[in-house]
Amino acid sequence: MKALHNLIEKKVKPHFEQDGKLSKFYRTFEAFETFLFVQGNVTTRGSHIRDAMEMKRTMFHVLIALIPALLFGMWNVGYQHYQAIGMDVDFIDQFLFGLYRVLPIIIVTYASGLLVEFLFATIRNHEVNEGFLVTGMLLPLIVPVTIPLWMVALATVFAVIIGKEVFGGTGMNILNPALLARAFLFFAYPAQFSGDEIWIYAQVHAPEQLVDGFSGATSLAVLAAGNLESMPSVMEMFLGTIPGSIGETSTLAILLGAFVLVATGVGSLRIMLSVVAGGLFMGLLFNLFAVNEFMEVPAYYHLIMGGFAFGTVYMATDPVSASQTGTGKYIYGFLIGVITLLIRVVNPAFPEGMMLAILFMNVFAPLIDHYVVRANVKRRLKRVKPAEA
């Protein structure tokens, strides 16, 4: 690596830096530089927090924690697909199906939101943050495995413009960038986002393959159909052999990547919670009034299906569009949670609920910490007792 970081330094660098052929393509030199290397940048003056912990090792945490729902993703993806044409094939082929299907989208998304990143930092004079790193890995894991290649790469462009350029870039965004693109996905192109036929690949690239009688539909369609006797079991669920979207099937997959990101540090363990403790009280409420059979639904349930689970470790713990005071942090998970479960059983037109709830306190959340922090300046102020006279 030596004798690679020399000939950078001393026949490639030379051409991008100030009065180079390339010194307008700086910036995107310095983010494949920083990419191989370390950067040698160091503070020398002044007050400054000293960690090993930046971004771009927080990033790469982030990514180990996706990989459970990747890998377990892929797998599903071949599975459900032979379950749909009643082909009995081994581990490996599902798992290389999966594979095939599912690395054009990690591409495309990457490639057409570094580009973008590239072009705004070239553009601006600005360094490119590694944040789109995670961004492009979670956006092939909450969309259907039939979404057309070229809806992901305007989806991902769109949240990449208007979800955090716009704004002034990584850390300045005030929505999660991966929802922002699967909500525009969803209601620019709902044919492509709901239905019993988009989760499985058999059903809408071959279909007359299709064992007579077989059904794609999710557990939360299922749900919102009224067909509770057609619910997978909660085996099925917890473990994720069922369809819907890439990676979020797989709770157990999911909780292993929970524990990355709780034990490392990135994860905040208060969203978690609390987004499963609003889901539990709304979910139980519910079990106590029980007008239709919706309400019936234990609890629990909702836990481990659609995009609960996938939504409380990865997307509602982001770092940038979350509550940032400790307080906050349980009013907003906990407001994720009731807010998920009012959309899937009040409104039944949109089952998933995840999406929409954790946009929705995105933009309270910066509201919620304002009140947080009024209510300690008080709470000192009256504990401070007036200079006498």
Contents of the next structure:
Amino acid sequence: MKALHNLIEKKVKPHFEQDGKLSKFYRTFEAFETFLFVQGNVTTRGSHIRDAMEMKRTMFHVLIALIPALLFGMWNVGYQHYQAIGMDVDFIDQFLFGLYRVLPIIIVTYASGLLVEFLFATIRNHEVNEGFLVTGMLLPLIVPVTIPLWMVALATVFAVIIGKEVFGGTGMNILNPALLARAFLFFAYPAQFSGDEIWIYAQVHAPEQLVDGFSGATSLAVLAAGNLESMPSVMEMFLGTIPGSIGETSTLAILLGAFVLVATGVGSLRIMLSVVAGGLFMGLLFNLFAVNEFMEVPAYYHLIMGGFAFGTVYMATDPVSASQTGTGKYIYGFLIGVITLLIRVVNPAFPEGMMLAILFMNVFAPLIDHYVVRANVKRRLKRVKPAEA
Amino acid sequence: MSENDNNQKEALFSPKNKKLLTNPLGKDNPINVQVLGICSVLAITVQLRASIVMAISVVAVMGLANVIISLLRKTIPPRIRIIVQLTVIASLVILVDQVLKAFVYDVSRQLSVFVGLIITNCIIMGRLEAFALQNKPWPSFLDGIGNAAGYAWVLLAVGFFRELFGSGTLMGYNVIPGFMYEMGYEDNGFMILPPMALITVGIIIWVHRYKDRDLIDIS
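To complete the pair, please output the form predicted in complex with the partner chain; the form predicted alone was given just before.
What follows is the whole complex; the chain from before opens it.
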């Protein structure tokens, strides 16, 4: 290892430094160097380190938290496929089938996203940030497995440029980039992104093999259509053996991820709890009125259907685009839950509301923070005033 | 007084007058720099054809309105000048609307209410207020044409990209070859929606500022 370090330090680095032949690509070099080795430079002034959680490590924790959902998603892709064509294969085959279908999506996402990141870092001469590590893993988990790969690449490039780089890069984005990419796909290519025929691999790539009378509708679509008989059971929805986007189906796997996020202090428990509270509140409110089947379903159904759990745990808690203040987080989360259910139940044009609700609240998060801070200032001023008088 | 006389003899395309024409195309672009008239850019740029017709209409209205207001500038009482300007613009817009209905009815249908809404286009009112009320007819005419052209090229650029990527056509003709579709290419439905027009304008502004560093506001 030391020999390698020396080799890079002596032979490779000079080319990239000022006056070197490849000085234009210094940022690219730097990104790989810091990825491999701990940086040698030390702060010269007082530093403000609270603990060892710098960005790289934070991002890494999120990746770890995504593993259960990812692995389950891969297996579920295979499981749904073989069930749709009526074949009975063992666990490993189901998993490998999913792995083989999901891996290209992940690779394409990372390749296109990192290409843009490196390009911007080179042009703008700033460090390559680690922010995309998580975005690149989140995006494959929230698309259907049948998505064409070029669409994934296009959406990733769009989200990284328009969602992140124009605002100044990692940490400056208003919207969650992964969700922005999904929203882009959702509006740009609705045929590939909604309906009942896209969630299972066999439906698009081997429709002639499908079992007779097979339906690949998601639980939300089934509910929206109003036929309660074909709803999957609560246990199926909780475990996630239902059609849906790759990583969103299993509430159980997502709960494992949530546990990792909360235990390491990366994800905000306040936001998660308040999103759930908002969803339950709105669900119960619908139950009170209950004019159609969708309004009648038990409120907790909404928590285990569609992307609610995934959005709550991984998307709403994005530390950049969420509210920063404590009180703000409660308001932000609660409204996400409420709006999600509003879109799901009341608006027939959109089957799922989680994505739009989070993006919508992302936009409002700075406003919420602003008023929370103002209220705090006001409260404390009040405390001072009587003493003066 | 003598200065005034000098102005009178100024060449038709003196450097100063040329600037009136060219500045709004770049440095002083009504859309990219002043961010005016965005509404119609978002609404009617789904197709290039509609954008072209809209651009021509605005050029005509703006050039004529500037000349008319400039001619009347000494007789308009300041307190009612906005009403007078509106009347002039509205008359011209009605004229344009009638011409469109007579000769390109389908495009006129497509533009629908937005032809009438040229009246409320803030670029036109802005130029009348800021320029035509203080200047002679010829510079006013150049200023009107220049600003309208600045508006027009952005409109055409947005219309071009939106039609190309949104419908795969230009002026209604297919330009994306068939084999692309066979390979799995699809038109981007998002391009047809207004949000993407806003983003396209944003990208144009971005590129414009990148090219012209003076525009970057670092306050």
